[in-house]
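Only one chain is given next, in structure tokens, and it is the form predicted alone.
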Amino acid sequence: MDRGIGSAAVEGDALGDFRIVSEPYFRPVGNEVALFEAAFASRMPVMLKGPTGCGKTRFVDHMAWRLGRPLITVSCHEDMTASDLVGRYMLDADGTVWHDGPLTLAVRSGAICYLDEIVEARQDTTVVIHSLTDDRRILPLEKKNEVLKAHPDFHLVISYNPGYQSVLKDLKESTKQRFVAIAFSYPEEAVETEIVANEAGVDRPLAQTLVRIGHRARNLKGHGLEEGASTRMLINAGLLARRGIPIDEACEVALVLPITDDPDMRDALKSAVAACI
């Protein structure tokens, strides 16, 4: 027996916790808010492309917020299946029953459906969301013998980071042309001071101290390090020295420590953090 969900049931009950209720801080570099909101406007899907730790996620959960529908993230990585993404059917007491996956849950509401770090996912499953991102906006559900057609609010964003792209880690230029792109970076030195001493609630000195070793230690990428220390990374460094952790040694394990295995790397950003306090 398919008891599958109804999208009044799901618009009613099942999305309450993909609700974002207050306002996520975000700090606009640039044109991002307008953009998204002229693409959202448009049902256009979105791929934000930038660095990890450079504020992807939060531009997200706060557009989520802003225009008013709920966010059903999906964190992508390599063993995830298109049942995964679409669903399947289950036993339960009752018989046989078909369970939405994430996608096809926002397809059915009108969610925003985000999938985060998209590469990481096999390619023969992202294959699934093409159908809807042109005209037809349909999600076929072979398994279920039906073709959903989308709600007119569902909007589909995917992100992931350039700097790890390869030949087997990539996107398809098939998949690609499907999105308008959005760029991100790390901000310059003022706006990512306001936004550290805002995320870990430091005084302006010592988040400018933060930013200036996270620019020292962005200089080694292509030096040594894969990457450089994000965002977050030095909130995360606030956070412990507002919690009264000695800055040298919370800027050594939210920052030193966790970027790099290499002795001799460590030695460099632990004398740049030294050189910026």
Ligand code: ADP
Contents of the next structure:
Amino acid sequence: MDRGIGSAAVEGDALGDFRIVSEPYFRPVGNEVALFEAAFASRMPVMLKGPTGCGKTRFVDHMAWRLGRPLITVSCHEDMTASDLVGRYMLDADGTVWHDGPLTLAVRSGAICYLDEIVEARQDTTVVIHSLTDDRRILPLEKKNEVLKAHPDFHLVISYNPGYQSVLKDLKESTKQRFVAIAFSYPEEAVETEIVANEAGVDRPLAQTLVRIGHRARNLKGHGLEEGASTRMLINAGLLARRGIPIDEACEVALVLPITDDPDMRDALKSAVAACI
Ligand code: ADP
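Okay, that one was the form predicted alone. Can I see the form predicted in complex with adenosine-5'-diphosphate (ADP) too?
Okay, now the whole complex, with that chain kicking things off.
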């Protein structure tokens, strides 16, 4: 469906699927909620920086709900093209018809667009966000010969895991400088215990044990482990334990085996588990 020219609104509730109706649980760790609200109010694009599984995506879900904006999330990957974000002409029964990509849909309709792991995409793809991140707030749809002015509520959020970056795979300096960055890391023990207990539905002592295991596993980072155990992995172990899997086995399948193939590292992680249970 051609959705019209310029900043014309999306008809009906085309964004119904992107609205978050019930509050996603998010336990703030610092001042991230106020920072995001201030950035949104100023329409400043936001970069969420931090390791995988530490709550960035959950935070965006929560903020979209809190601000009452639809959320369009795109998981970026290296085969993604600018057309995957912006849109393309496609053939259907009526002939050649333009289809908005997720970024265009968000720009047109005033949604929050969350580009998850942006650096996974090639630089010739990410360049399309440039004109959206400065005062112009426009998106050129080159193939359509149209320049789309962003809806006043459009907001761009990207996530970025500094640990994965290499010189080749990094955001351009000129792109980075257009964002405000909110730093995420794994929360302190008491807060992470609360999150694991809540998300896995386990009691506090078990959640605390899992968090202590997580801390030990994170200490092995840099000694052969690329990333330590994330909050997500601790929750996974908790979910298995809740279903009756013995805690050591739950930790092995959720915390140890997924992150290493190295027998020595596996033994080191297993002893970290054994020391805590
Ligand atoms: P990321 O996007 O950083 O890779 P996620 O947001 O997917 O990570 O977090 C992984 C899981 O950890 C979430 O699904 C959620 O269950 C839990 N989580 C992490 N941090 C928080 C937090 N502060 N509040 C609530 N849940 C959290």
